[in-house]
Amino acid sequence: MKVGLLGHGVVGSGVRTIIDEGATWEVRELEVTAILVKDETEMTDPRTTLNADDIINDPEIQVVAECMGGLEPAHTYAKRALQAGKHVVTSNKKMLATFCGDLFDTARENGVTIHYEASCGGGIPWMASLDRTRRVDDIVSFRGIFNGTTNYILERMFHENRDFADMLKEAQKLGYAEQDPTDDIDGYDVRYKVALSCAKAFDAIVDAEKILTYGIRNITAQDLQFCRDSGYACKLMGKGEWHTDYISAMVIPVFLHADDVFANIPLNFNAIESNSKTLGSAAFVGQGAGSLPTAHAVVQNVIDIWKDQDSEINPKTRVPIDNQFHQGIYYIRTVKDALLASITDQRVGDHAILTKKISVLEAENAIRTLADQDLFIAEVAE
């Protein structure tokens, strides 16, 4: 089966390598016949082109693998490929989470599907497992460490007292970080992955912008010291919960008990857990970022299409996000801590508090009024 590649960066070059090397009989059934690159400096392979039409209009290409990243032109090319009757596989969570309503509809109208295993959890077969689970059971919730860059930064800061900025640079060098690493450290990358996990786990299209999102940009040694001294580990977590009429979903640093299975997930690894009635908890750990692990997930989707083991049914129902009933205890560090008296349960050293058990929206409303650019918030496991 002939595959057209859109993008030849970290993920795209990994897809080309895996397919060209053809380590298994299934992979040897695939062939990358055209590769869209950004400019002439990337035209290092006879299959490269600067014109997306060479892929979208090629009747021999059945699958387009979109690994460009960013919103445009990735969205337009993916849409045109679907309209041309080609299946689309994408690793681009930002693009798909932003345009999933439009792209899922376009796929359905054209009798093709859009696959996105690689968009979430890197090489971990998370989406495939959600599909399998849902053949038997309704998924009620999921939670996970969805971002390799921030897990790498937090791990090394926590265990080695390393500096935030240096660790971010290392994560970029290792190819984990997004083109714009603010998407990683401010939690937006996880927000997109949570939105796409809602699509798969709950068969629901959600508005990614409504997912409450906090990142780790402002975390300091003081925060990590409290975390360590209290027997916790700090992880940036994404979560989703099904409530029939609405979905509760957020991205937030969490101080996890040291014996939580997610407390010791190392470096760029991701770990994600689903909960469903008959299966209970099922957790997956693996490489969440990087060229070959992510490319592995793209190639898996291409093989699913080739084998016609395409269980993909893209969702069409829109479900609202609502976090008003999500309650927790929150660690909040801000120089304006005196203004948080009404939600404070106890003080933690200088300028940090632990809240009473409150709704996450109550915490959000309280901190929004402070307008403190350096504030850090984490949920504290009970």
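How about the form predicted alone, since we already have the form predicted in complex with L-homoserine (HSE)?
The text that comes after this line covers the one chain and nothing more.
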């Protein structure tokens, strides 16, 4: 099976390496025949091209692996490949979460498929596990640590009493965080992955921007000291829950009990769990990013296509996000804590409170009125 690569960066070069090395008989059935690169400085392989048409219009290429990143031209190239009757595999969570409805419809109209294992969980077979579970069971919810960068920062801060700014710089130095870390530390990366998990787990197309999202940008040593003293660990969690007519979905730091399976996930690892009636909880732990782990997931999808496995795209339905019935206790730190008296259960430090058990929307509405750019909020496990 001939494969065309769109992009030859961290992930794309990993895909090329795995297929070229051909470690298994399945991989040896694949061949990368064309590679789209950004400019002439990247044309170090005879298969490289600067023209996407060389891949999209090549009748011998059956699968296009989109590893470019960003919204455009990745979306346009992926759509054109589907319209040309080629299967598409993508690692681009932001692009797919933004345009999934359009691309799923285009794939179905042209009798091809779009696969996205690598877009969520890196090397963890998360999407494959959802497919397998759903052959027997309806999935009712999922939760997880979807971002290794934030997990690394929180782990180091928690165990070493380090400052957020120092840990972010170290994560950037190690290549775990981008120079512009906004998507990671503000929770947007997890938001895209939650949206794609909803598509796979619930056959639901959701508006990613409607997913309630809080990050860790403002977390301080004071917040983590409360965690330690109270027997908690802090993790940035993504969650989704099916309610037939709507989906509850959010991204939020959570203070987890020490015996929770997610409380002890180390450094830059990801861990994700699905819940269904007969299987119960099924959790997966592994590398959530990196060239070869993510490329491994891309190649797995290409092999799925070659073997004609997971070849049908189930019809997707647009489902609204509604968090009004999600209730919890929330830790909120803000210099304007006196204005939260109506939802405060107890004070737990300088300008920090625990709320009564309230809906997450009540908490959101309360803190929105404060307009405090340094505010930090976390859900507290009961």
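This is a predicted model, so every value here is computed, not measured. Residue numbers count along the first chain shown, from 1. If you superpose the two forms and keep the largest set of C-alpha atoms that fall within 1.5 Å, you have the rigid core.
- In a rigid-core overlay of the protein, Ala165 has its C-alpha displaced by at least 2 Å between the two forms.
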